[in-house]
Amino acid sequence: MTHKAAPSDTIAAPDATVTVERLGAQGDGVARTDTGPVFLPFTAPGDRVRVTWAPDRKGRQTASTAHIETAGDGRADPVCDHYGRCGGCRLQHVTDAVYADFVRDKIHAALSQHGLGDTPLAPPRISPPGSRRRLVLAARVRNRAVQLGFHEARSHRIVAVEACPVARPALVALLPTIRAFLADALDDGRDQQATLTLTETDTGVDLTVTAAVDPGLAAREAAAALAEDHDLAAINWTTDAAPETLVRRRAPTMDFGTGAAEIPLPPAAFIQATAEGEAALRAVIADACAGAHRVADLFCGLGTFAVPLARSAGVRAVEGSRALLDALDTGARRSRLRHPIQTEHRDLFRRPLLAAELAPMDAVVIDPPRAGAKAQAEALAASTVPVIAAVSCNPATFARDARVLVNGGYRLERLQPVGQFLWSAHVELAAVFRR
């Protein structure tokens, strides 16, 4: 475990014992030395760590964690046998309080870089173990031998898993049977690789297999048996062509907390990782848009926010993915929503909604991908929309775009940190801007 500790001209230093003071943005422990900070993976605040210095391939001094001499108060016992190898949960070794601080501090650091460090942050809403309802698994099959699990960090190697402490129990229970299914479905004597997306929807589990080969008769028969024996809602298969539904016992749908909607889920489509995280984000959106009669939902996806908002307001839902937008449109038309959802297919990176188009809106919701939405933020900053509710999965691009809005006259009123990806360095947030 090595990380760059100081500039490339650092002179080799003797071994030393350091104290981890905090967690860095990627979850590594950070300790101070005479030559600068050192980043130590799998350490926790308060740990006393013996550090050995050595040159890397470019001759720069790096530090490796020889061993933890004394565990700090921030350390906890990992709950997973795959901890340290699986690339998913690199922060299982810290206490709940330390992890919550990490989520908040990562957002605060990003805001501070753009002069927004005084923004009030609510206590983080962290999803509990056993709550992840969407898993993306890697698989490798050869001569009926199946590896199924997650990739190691920064590697293509697969860590085969029998259980996952962050996943919904219904998904974990399917892992052995999916392994057997893959042995039948991809048994052609060659080394085959696949990606599997498992999603627990409101109407059952949806499984999508992405592979380099088309499904043969064996795959189709195995899919039918798997769905029947374990009550899966649907099984899909995709290669370079459009996804093919092999089995559909019932439509996988989401109601997004309304109890009145049935939005069909396209194969492997994105939804929020946990119901708890979705509810936390949705609560901020609902509060910000209370009293609004006309709302624009930008980067609306399947309608995570547009659908519940349509109970009290007319919604203009804009999305760049045709598959997601068609699913939202189909589901909204047959759902029992009080107000209409007007869908619009549009690339908001190239064609953001401009101030004149935004003028009729009482509120705007924006939930862009990790790259953020700088062009759309600039258009919003030039608008007269009274309130903007923003959701982000990347504090750095959120802070950049928030600065644009603040420069345009908005006030960043509140921010809710959300941790849907428990024990990872991935954090999310919902924020409210007002004029």
Ligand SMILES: C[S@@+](CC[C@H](N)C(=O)[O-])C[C@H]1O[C@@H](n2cnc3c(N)ncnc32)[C@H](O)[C@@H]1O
Contents of the next structure:
Amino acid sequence: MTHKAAPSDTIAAPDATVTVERLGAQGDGVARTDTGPVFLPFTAPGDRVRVTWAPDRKGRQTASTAHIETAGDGRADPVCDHYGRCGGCRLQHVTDAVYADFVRDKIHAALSQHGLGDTPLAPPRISPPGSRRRLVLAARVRNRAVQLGFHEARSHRIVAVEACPVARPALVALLPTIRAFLADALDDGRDQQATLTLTETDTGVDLTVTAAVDPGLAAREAAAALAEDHDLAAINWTTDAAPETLVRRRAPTMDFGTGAAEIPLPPAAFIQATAEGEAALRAVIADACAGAHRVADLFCGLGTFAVPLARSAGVRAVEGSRALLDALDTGARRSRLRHPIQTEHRDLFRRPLLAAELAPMDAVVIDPPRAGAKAQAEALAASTVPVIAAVSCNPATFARDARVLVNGGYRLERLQPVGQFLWSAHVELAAVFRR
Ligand SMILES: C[S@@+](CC[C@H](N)C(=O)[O-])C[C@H]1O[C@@H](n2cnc3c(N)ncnc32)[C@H](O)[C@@H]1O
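Form predicted on its own done, so how does the form predicted together with the ligand look?
Shown next: the complete complex, the earlier chain at its head.
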């Protein structure tokens, strides 16, 4: 276990036993030494760790945790055989309480960087094991030998997995069958790589294969058999071109908690990673938008928030992906929602909704990608919108944009940390701003 270099011109500290005090933003344990903090992967708060220093491949002095002398109170037994190699769950070795603190602290640290560290944070809503409903798997196939799993951390190497404790059991149960399917579908003797997106929708599992080669007859026959034998909703295949649906036994659809909508899922489309996480985000948005008659949902995707909002308000839903927006439009028209959803295809980085367009809105929902929404935050800061519900998958860009809104006169009133990627360093949140 080796990590984080001291700068090359620093003299290495003598070997020492240190105590891990907390987890850093990437999930490594952090301990103090005479030469500053060291970051020790796979350690937990309270661990007493023997730190030795050695040059890394570039000759920099690097702390390595050769030995955990005493396990701390923050340590738990990892539940997965693949822990340590699989890049997905690097924090399985900490207790639930430590993990919840990590989620909260990561958001608090980002807010503090922008002078918003006194924002009250609700207890994190962490999705439980067995809840991840969207998996992106890597595969390698040669001469019918299939490796199917996740990438190692910071590597293209695949860790073949038989089980995955964070995933929905229905998805895990499909792994052996999908392995057999790939052996048949990519059986041309060459070294083939593929990415598989598995999504548990309301109407069954949707599988999308992304490969370098077009599907041949063998792939089509294998897909038909897989879907039939395991009751999959649909199987799609894509190279660089538009995805082709190989089998469709039912349209994969989402109702986003309404019981009244059928929004078709385009192949491999983004949805929130767990139903529990989606519900936690939606609850904050529903509270913020209570009583609103007109709402804008910016970066609306497939309508995760627009669809439930349309039960009580007219929604202007804006998004940069044509495929997602068309699916939302089609689905909303045939769903039993009380109010219309008016969709708009627009690049909100280059053309944010401006103050005049925002003026009729009683509330705005905003859920940008990891880069955040700087231009849109600036336009909102200049608007008269009374309430903004913001969802973010990146606390750093959220805090930057929150500062813009606060400078524009908004109060950051409520912040709900959300952990949909259990045991990873990936953290999400929903927040409410008012003026
Ligand atoms: C984090 S997702 C949120 C989607 C949706 N709110 C949901 O919960 O499913 C961010 C969305 O922003 C869209 N997006 C990314 N860049 C964009 C841009 N420049 N303008 C408009 N939409 C963009 C993506 O297509 C994606 O649907």
